[in-house]
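Read the single chain below, which is given as structure tokens and is the form predicted on its own.
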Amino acid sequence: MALPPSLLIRTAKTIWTTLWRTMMAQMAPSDKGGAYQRPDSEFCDRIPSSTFPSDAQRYRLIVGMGCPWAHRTLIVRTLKGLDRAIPITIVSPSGNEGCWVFDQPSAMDSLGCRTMPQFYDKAQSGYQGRATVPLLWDTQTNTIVNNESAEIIEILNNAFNDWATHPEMNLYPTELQPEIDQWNKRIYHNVNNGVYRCGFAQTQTAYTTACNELFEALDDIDTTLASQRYLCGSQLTLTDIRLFTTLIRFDVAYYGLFKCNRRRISDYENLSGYVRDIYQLPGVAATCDVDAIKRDYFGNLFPLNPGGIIPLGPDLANLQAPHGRASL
């Protein structure tokens, strides 16, 4: 006999709920309130140091093409042209493991590792942090430099210049570090750490801060872009790659799978053209995976996507279409 529907839907919601919750406290760990709170990275090593000198060759980018905290680090290569000084290699996410698992298994043969966790165990016995990436990984040594992607750009922009293409570029310029960091803090809370705060709340009222706050910086920096054509003037800097990468995946993924769904960033006149002004820059565009992105978001973060379906939208052919700023 079948079961009658208000039994079947009251079974189904309280065991997915529950199985919810379980995935999520291993995924995006939460406060007493639902709010996601996002541990820190632990390998805050920096280059040039005694342990770590500045050597071309001698270290390598782990990195995921959907992840923005990756593509943070190369967009900074790219355009610094440290493409043969820092080689790197792709790791995907898989979703039935959960977890990265290198795409070439040959790059790391001699360390007998397939997937990011047994990485950091080689690199620290009995590791038993979040295997995260992006990773600043010493190829002489098999230790890992830094996984923290703000600490990796700043190493990225300053620490290679004598084998970069464009040493010339600094991202970072000392005058401008006040402004820069002032404005890396709240793009961090309330954007690039805020549509991860929308998606993964597990309560209304922590969803609901968090998308208020999300929106209130989109519309404050909206108007900042009125007027000037970067985030700190004239000058393209480290705080404008890192909100970049969470405006390319904005429309793509965190409108609709992390409900941050009050306005798209095309429906932006500025923050639109300023998308479409980063893109355009020599060698971003070939950093941007879009397949990429909705194949990790949509295919991979099972609690938040269940069905595994993946959009065929939005069309992106928009961001070559003129951006207007540089008159700025």
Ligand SMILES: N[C@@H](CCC(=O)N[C@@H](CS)C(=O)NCC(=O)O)C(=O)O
Given for the second form:
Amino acid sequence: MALPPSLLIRTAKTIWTTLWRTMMAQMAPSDKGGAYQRPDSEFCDRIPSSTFPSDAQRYRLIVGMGCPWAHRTLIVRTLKGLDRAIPITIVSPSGNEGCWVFDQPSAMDSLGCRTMPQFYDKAQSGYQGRATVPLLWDTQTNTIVNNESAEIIEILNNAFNDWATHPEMNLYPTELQPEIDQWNKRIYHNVNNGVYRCGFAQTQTAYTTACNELFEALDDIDTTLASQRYLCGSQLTLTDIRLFTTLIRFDVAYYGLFKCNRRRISDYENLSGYVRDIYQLPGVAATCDVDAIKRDYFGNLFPLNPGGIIPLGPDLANLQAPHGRASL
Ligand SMILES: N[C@@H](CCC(=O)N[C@@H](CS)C(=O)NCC(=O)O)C(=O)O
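Since the structure above is the form predicted on its own, I would like to see how the form predicted together with this ligand looks, so please show that one next.
Following is the full complex, with the preceding chain placed first.
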């Protein structure tokens, strides 16, 4: 005998909402108002230092191709020409285990780890924090150097110039640092983490605040980019790379899955050309794995997309179109 629909709906809603809240609390810690609170990164050593001297092939980057934070490190590694000096290991998300897993035999197999949490535990026994990517690993002492992308990209920019194919490329020049730092602060809160603050919001108010702040920042950035090629003028810097990895995921994932749907990046006149400009820099397109982005976001963030269906669009052929920004 079928249940009366209203009872069925009420029961399903109660169970579903309770499960959703429980899973969201685990996946996305929030404050009392339901706003997402990203946990701080816990490993913040630098290279060069007395413990971690600069050296080629000693350090390894562990990345996930869908992850915007890991993507920053891949782009800086590529632009600097550090492919030989800093090898990478790619991990994939395991939807069932809720963590990153090593899917191919890797140089670190000798450590006997299959998942990122096991790997963090090797570096710090009993580690209870988030086992995030990207991770800069020291293969000599078998420990973590750094797991904060904002710091790893500074390390990659500075510490390995003796082995870099493009040592002359300085993405964090001293004279631009105050301006870069200012952009970073605004872009991190409103855009990089802003899209997560929309998608991981657990109340309407938290979502509305995040969404308003996100689009206010994007509107301002679009205006800035009307008269200059990059955020700090004519020179590409770390702040552009930090912005780019969010923008390239925007129409693909954040617009739909994270409800960042006031406008697409492709609707912005200047931001859309800016994305094409950076995408077309030598080596950058090869770091952009759109299938992995779709798979990792739509396929693995179960509380946001329980059916796991991965959308077919959008059409990104336009990324190869002329950007017309060189004259700015
Ligand atoms: N602050 C970190 C954040 C990195 C981060 O949140 N990475 C995500 C993937 S996009 C992750 O590994 N999450 C796994 C988890 O939180 O358990 C950074 O920028 O390096």
